[in-house]
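Single chain ahead, by itself, as structure tokens, in the form predicted on its own.
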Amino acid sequence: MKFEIVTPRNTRRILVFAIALLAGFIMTRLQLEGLTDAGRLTLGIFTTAAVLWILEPFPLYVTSFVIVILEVVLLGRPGGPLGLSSTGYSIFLHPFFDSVIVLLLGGFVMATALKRYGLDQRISRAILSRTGTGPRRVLLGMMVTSAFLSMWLSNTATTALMIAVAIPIVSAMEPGEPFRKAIILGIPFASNIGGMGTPIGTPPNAIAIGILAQMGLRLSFIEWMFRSVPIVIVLLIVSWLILCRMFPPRIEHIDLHFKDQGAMGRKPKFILVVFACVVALWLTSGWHGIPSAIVSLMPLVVLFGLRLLRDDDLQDLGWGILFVVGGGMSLGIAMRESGLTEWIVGLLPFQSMGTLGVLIVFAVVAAVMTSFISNSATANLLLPIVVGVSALEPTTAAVAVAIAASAAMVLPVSTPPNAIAYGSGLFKVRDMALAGGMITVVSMPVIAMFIYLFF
């Protein structure tokens, strides 16, 4: 088979990459008052990354590598604009081996084990079998299950699983039954919301924790959940009420039929015990003193050491996501060290807006951006800026933006769960836009006000 490098698709990629580099170069040549040479170079890197993350000519993790290369070449050379030593460039590489990366890796390993041994299906069946047969209760059960699984698995995998569970249920309904749309839409919305709940639930959470750690602010696993789980509960209830209101059921009962998986074997039971122990250690790290990242290494040792997971499973872990998180944290270091963050914040009148006003503004900006680009890219672009706003406490600001970056429900392209649900063909874009738009609009003040009032 003939291999061609120059194809129309690759030509577009090369063209977008050239445009991104050109845009970055132009920014470095601008004489902006109050911005140092290092700041101008970092602004160029930021611009290049923004173009690549928005237009996405290649996978997001490739952009992370582009960022590091540009940082080392332009900023990290000895005697360069940052005045680093011969090994000073390593500050841009450290984020790729940060404790947050290890924490995420442990989460991916546990998620892979749960899926490999069918425990995700057992958990979903255990919850749904207790919801009853009323349509609204079934929808609530679907959404609670999706949200809970998304706290520990990827929201993409959770949505794919739950859509597979839901398809036979909605197929048994009359074609004109409006509640079919409620069930299919409720799954991706709940998956997006559930990902807010834990540091491993979605990449923006890990990016926020990593950037805070670079500032010397440590946010533990349970501290994150203490801030986020109440918001998850409130948004789940709001989303459920909106869907029930927009797509009221005409039927009175829904029969749930599940395929019998048989008795649980010894290996799945052992995996479940390991999962419970790891989660317990994550939640109690403040008591026993073992860092969450070290706890995350334990399932790697146990599951791969006992060959419960194999080399193929190692290859299937979310390495790309880890590199995306590392690239965003590396960009945050460059922005802070060069003074670019402080310069950008100084241009905006945050002080006159008040704390709540600033939180709402950043939450809205995050939600709007995530409607069109990935939430990882949104977090990478916004978080280095928001943690530098003096009107906000950094931890409060980072948590608010990270959570808001997962609250975009408007379009199929907004998040992978939305796209998977749309692929079912059971609703139209306007259905998602109307229901998701209402949920997103309600979510922004809820997120901002909850964090403002309680934290």
Second form
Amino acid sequence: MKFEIVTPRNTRRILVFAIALLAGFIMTRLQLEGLTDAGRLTLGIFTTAAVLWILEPFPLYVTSFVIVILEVVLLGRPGGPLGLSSTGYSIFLHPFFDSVIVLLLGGFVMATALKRYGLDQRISRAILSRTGTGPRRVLLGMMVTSAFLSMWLSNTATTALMIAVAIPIVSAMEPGEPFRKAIILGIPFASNIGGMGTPIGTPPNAIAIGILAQMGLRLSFIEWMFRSVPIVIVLLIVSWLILCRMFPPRIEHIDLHFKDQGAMGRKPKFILVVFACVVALWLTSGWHGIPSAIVSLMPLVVLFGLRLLRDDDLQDLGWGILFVVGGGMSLGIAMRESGLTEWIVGLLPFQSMGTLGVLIVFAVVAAVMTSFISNSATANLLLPIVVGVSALEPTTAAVAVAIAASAAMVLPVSTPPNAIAYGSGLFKVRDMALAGGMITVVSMPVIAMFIYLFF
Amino acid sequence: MDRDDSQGQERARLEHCPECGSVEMRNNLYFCRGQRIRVYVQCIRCGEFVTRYTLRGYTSNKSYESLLRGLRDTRLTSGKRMLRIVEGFGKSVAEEYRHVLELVKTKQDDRRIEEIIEGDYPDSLE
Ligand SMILES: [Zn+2]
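For comparison with the form predicted on its own, please write out the form predicted together with the partner chain.
Okay, now the whole complex, with that chain kicking things off.
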């Protein structure tokens, strides 16, 4: 296909890119006390990355590769400021096939298989068919289903699936029925919340685990879930109460009559067995000793090997997300190796604050940032810093920030699920801002308290 | 591709029956699990096989619901990008549809469809 390079959009892209490089360059020129040469150069890279991830002139994964190029050119040359050997630059590339990337990859493969064989729909209906007909219970059922699915599928896929389920239900209600909004808002909110629940639920979780692993701190699948699932449950209930209060139902019954899906075929049954085995192995990795990343490769071998998934599926796996995560971890390595993390942490006035106070501050910063920019980009920029704060144990800090990065749901741009729901045209931005804003505000102390009290 | 990137490169062409030249067609959709959906186009006037299309994407007139189906395959971390997709989608389908009808009327490409494909879109040949 023919294409032209000079278009108005590309001009804007190039302009923003130039601004990002310029901003980075200016940062490297500042005389900052206590920062080494390597630290100054890394601050420049960090600034460029931040501008690109905030303004998004191009997809987020492109920025990941900009980071790697800058890291190697500025820091990674032999005899460069980090004093690396001629092959030493590969430390910046390793994160792209880090164990947490492999873990995510396996999660993506499982999610694709569940979808390909209609199991996502079956699971959602299995849960929803048990909710009864009371409107509040139906909403709770929708939210529990969304949260459960988004622990394993992407938050985006979950929202798309569940809104498609909800549209016929909502369309059958009177146009003035306030509870329509509760249902359509409940789905993206629950998907955002459910994503917190597992290491593969949403990229910030994986980034946190990856950054901790770089420091030699291991956080297993089940250890993550011990910390996150109680928060998921509390936030889900809080969100449900808020929605029921803000949009009280006038109707008394909601009929959820689904078409009979027929018996499950052999292939879907097999996929379900594979899924159950993989989850079981993920959760028990401390006991059998096989790292969860390696468990992740098993469904890949089985499902592609037996041609239950095909080459098309491999291409659609979500490589872009993996590269966004890899880029964040690569940036994290440069920040620590160059001493930039330590230097930034030294500037923060945390000495006088207690642990809980620091946790709340970070959770709020994460939530404010992710209201406007991508959750993963926020995690990429914040996590390398928070794990260096001496007032906090790194694992505690990383988990709190990663979870807080999923908690902001004020605007349609805050998360992809919010944007999808907004496309339904069934609510105004104001509705989302009020309900989502309340959830966001409540979630900050909830997250900080849980993490503080229990770990 | 973004609409403003495609100025001056667009074409439109009405499908004609190779036998009788009619433009009235019937679409027969073939579904087989594990394969891409294929559309066999048949001439209504003479019943002749006209062409086969292999489906990559499907958008119904209920475009939000089609979008939801498409998004079940999507992994995206940027809310901004998702909002652009969602907001642009319904509007762009309807808009592009009207635009194509207009193009077919006013500046139709007179080459045969396979000539256009061979010339500019060789990837699409099967
Ligand atoms: Zn004909």
